[in-house]
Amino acid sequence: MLRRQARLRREYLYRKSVEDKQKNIQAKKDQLKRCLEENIPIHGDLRKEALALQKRIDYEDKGPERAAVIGSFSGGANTQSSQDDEYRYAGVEDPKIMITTSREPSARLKMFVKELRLIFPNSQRMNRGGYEMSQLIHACRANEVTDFIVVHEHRGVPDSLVICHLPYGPTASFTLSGVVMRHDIPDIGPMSEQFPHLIFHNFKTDLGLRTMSILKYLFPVPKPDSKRVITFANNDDYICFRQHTYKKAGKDIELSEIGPRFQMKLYEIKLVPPFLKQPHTLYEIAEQYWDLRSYPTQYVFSLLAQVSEDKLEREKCIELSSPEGQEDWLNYCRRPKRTVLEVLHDFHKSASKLTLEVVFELFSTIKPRSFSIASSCLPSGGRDIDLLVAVVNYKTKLLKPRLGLASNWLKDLKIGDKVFGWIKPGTLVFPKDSSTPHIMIGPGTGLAPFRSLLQEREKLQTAKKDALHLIFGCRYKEKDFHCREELERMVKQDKLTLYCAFSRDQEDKVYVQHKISENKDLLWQLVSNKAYIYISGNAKNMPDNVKEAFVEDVLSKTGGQTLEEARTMLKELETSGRFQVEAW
Ligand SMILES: Cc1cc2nc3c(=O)[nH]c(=O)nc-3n(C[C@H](O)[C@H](O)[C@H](O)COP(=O)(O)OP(=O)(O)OC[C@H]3O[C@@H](n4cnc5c(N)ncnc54)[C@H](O)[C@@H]3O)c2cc1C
């Protein structure tokens, strides 16, 4: 589904870039034509291309005619913006519409939505419930809904209507006024279920045409003999909505209004994705939604190639986005961890041609980061949460250090700053019986979930050194021994057995797996006593190295099993929940 969406999006952007280029050429041709007709000097920018353009004008130009029709400055057969391209299947496939309300709708708003459902053939009403807008949009997209309509109210009076065309927009927002529902009119005739004919009055400007297409394509194509008519009449930017049925009476036609009635005024058309909570400035989006430190994928280069007007840069982008250019892309982006902003800086000529739509495509949104809670809720009565965060800061062949997004943001917080997040249960499950031996292997910030267990056991006065065995590791004892005082105190009080591996404090590096091998006899004894084993921390090499040490030294050498038997035993421990890993 995601790949399909990405492909469709790519195709859309490609078509759009082609159209944008054609639009540019058309604008130049219009300008040139005017210069020639009015006998005024040709602008310096145009002079070089003037002869080539002049040849093409003779054959294909329809610009001024169309400009006259729509009353705009420029025209041309091929200059329709591909924003309209979102409606390319209109008339071929019937629209599928979902209508809902703002949260906790009043009875009157619910009634209005029922009437709207009757207006739009092939529409469904959905109870809003407690859903987020983004969840609803995802559900609509997954069910191939073409338009999603949300009606809002003020004190029980419907006051705005948002029409979001799916999957990529646009989203048009209208204010509503003068709403008279069918429900308010006594003895109103029955509602026709025929597909309506549409009358659009006074939609001539570019914006008018755009609004018309947004409204028009909410309705399927009617049969010629349909007796139902919907009118959208634009007077001073207020669009009057009226609905009638008609019948012929001899030579005359009898119209009967079947309601509802209302006026709409367009106040916004947005191309940005509707899941962004509105309103936001572009600056806020860049600051809060886009991950500007992410590493660009090859797709980013294909986007740059589409907009680029610089020959050298475009060729390089095409190469970096191609399957053959994968190795170059790895060397240029992935291995040195070059960020998307740095790439835009390097390709600044192409970057200067980015349009808003492409920018939204180019930057990925910030993904949530998980952090294990490093404290028990018991000591503070649930008020405090401790996190143990490693600040990501490392070097590659690039001069500037690479900084992790979330950890550095957390580092720079001031007291009193607000952090929004949510809590989900951790994956490690500890046995209820506190006398069961626990072997906890947690180097670095992997200590976090074990610290919360230790605090809880301490508070419940069930912390015993025979049951709680912690194998901790870090580089230097003096520099990065997290929670040192707390752990050493617990050891002194016989609440914890602690094994430490300080990898850089001596010439030969010592890691947690070495501590496992060193203490294999005791650990085998604990395993034989039904110990639970936990690994938490960096996913790179540590979990595999620890597993290997367990298999070879504890289960095989000390436990007297063959390597194969030891591996099978480890698997059994894993399936029974006695060997658990939480690594990132
Ligand atoms: C269940 C779970 C629990 C977690 N608990 C904790 C926790 O308690 N404490 C904690 O600190 N983190 C924890 N994490 C990791 C945390 O979610 C973040 O991934 C981490 O903080 C880095 O995020 P960041 O935004 O700072 O870095 P990002 O901007 O995401 O950058 C991280 C990326 O930088 C690259 N990188 C990092 N270091 C190097 C290096 N030396 N060399 C080359 N490339 C490198 C890697 O590609 C890495 O994926 C947990 C993750 C999970 C899934």
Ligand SMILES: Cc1cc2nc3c(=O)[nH]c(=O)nc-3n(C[C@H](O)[C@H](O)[C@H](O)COP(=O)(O)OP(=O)(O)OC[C@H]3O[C@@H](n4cnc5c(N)ncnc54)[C@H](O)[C@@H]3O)c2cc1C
Contents of the next structure:
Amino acid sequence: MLRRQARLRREYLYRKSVEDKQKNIQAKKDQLKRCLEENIPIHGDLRKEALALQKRIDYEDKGPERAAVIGSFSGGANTQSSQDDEYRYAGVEDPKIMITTSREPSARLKMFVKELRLIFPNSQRMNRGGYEMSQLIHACRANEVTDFIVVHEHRGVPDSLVICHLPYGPTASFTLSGVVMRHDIPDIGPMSEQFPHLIFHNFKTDLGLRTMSILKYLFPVPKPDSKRVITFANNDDYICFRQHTYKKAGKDIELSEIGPRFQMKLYEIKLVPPFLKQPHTLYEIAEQYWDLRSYPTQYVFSLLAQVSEDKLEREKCIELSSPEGQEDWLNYCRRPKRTVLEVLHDFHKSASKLTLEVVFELFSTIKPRSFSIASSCLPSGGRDIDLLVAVVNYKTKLLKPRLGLASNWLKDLKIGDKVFGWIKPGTLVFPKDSSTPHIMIGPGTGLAPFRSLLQEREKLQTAKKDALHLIFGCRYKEKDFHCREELERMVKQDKLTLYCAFSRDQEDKVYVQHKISENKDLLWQLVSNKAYIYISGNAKNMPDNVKEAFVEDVLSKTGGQTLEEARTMLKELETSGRFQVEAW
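Please show me the structure of the same protein in the form predicted alone, now that we have looked at it in the form predicted together with this ligand.
Since only the chain itself is given, any partners or molecules it might have are not part of what comes next.
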């Protein structure tokens, strides 16, 4: 199977190289033809090839058959791009789509995926379970699935959509916002299962046409009498999705929205990064693509078991890759944080039998990292961006050093080095009225979005200590107090009220939830005055601890409510947007 996939990939790349060659020849012919027609000098790069190209121009109207006879080129009749090759069967064969979610999806995400399955004809929904993404992709390829869709969420709200066209791409990633499901729309009509007509508005640029192709070929060709219409309307790079059914009433047409509705924003299309040269050496792939510090999954041990010729190592790999051996795998890999290279060193006899095809299956690619922007665009006029990054450097239980891949790479950058990335919209939404009280809880690097807000309010001269309340936490005041001078300056200028929790500077640990309990009377007064509450930082325990402190100390004890009433109030604050969490 691996050899077959490698052969198919080579054939595909060969077809693409032939197409690129044809496109380059056609571009030269067009340039030469324009020079001859407009009687302008021929460019120096074309002079050596001018006579040969002119002969090809004479035959360009003969079509690909005549061109193949004289020179094996299509003579301009076949300028098909790799994009056309990816979707060469579109419209001839109906798409076959598989939809799944991130692991442990919430009930709302499951509901959204069910509605997506109704949007895309010929689609199936698959429970993610404990499967690795590579295993799902292999299964989809084996069953001739044309497109694989993964939906992710943040705190129960669908926030991103990844569309992977099989077998070779492209893979497009979209952020989702403003998701309104069918059951949230009052008096919603029934969902039609007809193949829909598609409307694409304002997809005019090359990127727009590329995006339109990715979305368009998720749908089969509709019948002329279909009454179902799906609209993708592009406005300022946000794609609004709407779905309607229509009926004729005399000369008028009546539209009925059948949902769901949401906005999409493209932030990434993957093929091969353009800033990396082609072809690559194996060293370049290992250096620039593979994550050699990743922790091996059970799938890695199943691959080692396939190639191993050592009986003991093979049996151990089979055991670690089995469902029954999951606890052993956790104890061997995850808990001591063994990397894939260390595993290959331990199973060196099996590793010596690895083929090139298996090596490409074995190593996972480096995943993109997200860091919160910690600055406003106003002070620099949009020229500068500050990132607040915690440099990861620690030792495992086995006393092996571990360095964060992206954080240490950023730390070692020199002035003038280039960094490729994209800007993804954050989830925190601040009120436009600067007099509205803000309660901001941001321990560690969770300070980043709040520093952006503080810089903006300071630039607009609307920063006041009565409205801006920041609860910051870190381990040591002298070591981890991010942006200390800037925050203390704003406090002295009466632009900010600051509460600090330094957990390791005293014997009893103090966290941000303890500062909430200490200042519960003031915080209740702010909440009563329509304050907005924001939490940013590590998603492990902090958000839940902060929520519990607000429920027990602020809303219940100080607010005079029962615990049940306090939890209901907190839920209402979340629904109204007055309690927001951005955690990672």
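Here, rigid core means the biggest group of C-alpha atoms that superpose within 1.5 Å across both forms. Positions refer to the first chain, counted from 1. Because the structure is a prediction, the values reported are computed rather than measured.
S.K.: Could you check, with the core superposed, whether the Cα atom of K492 shifts 2 Å or more between the two forms?
M.R.: No, the C-alpha position differs by under 2 Å between the two forms.
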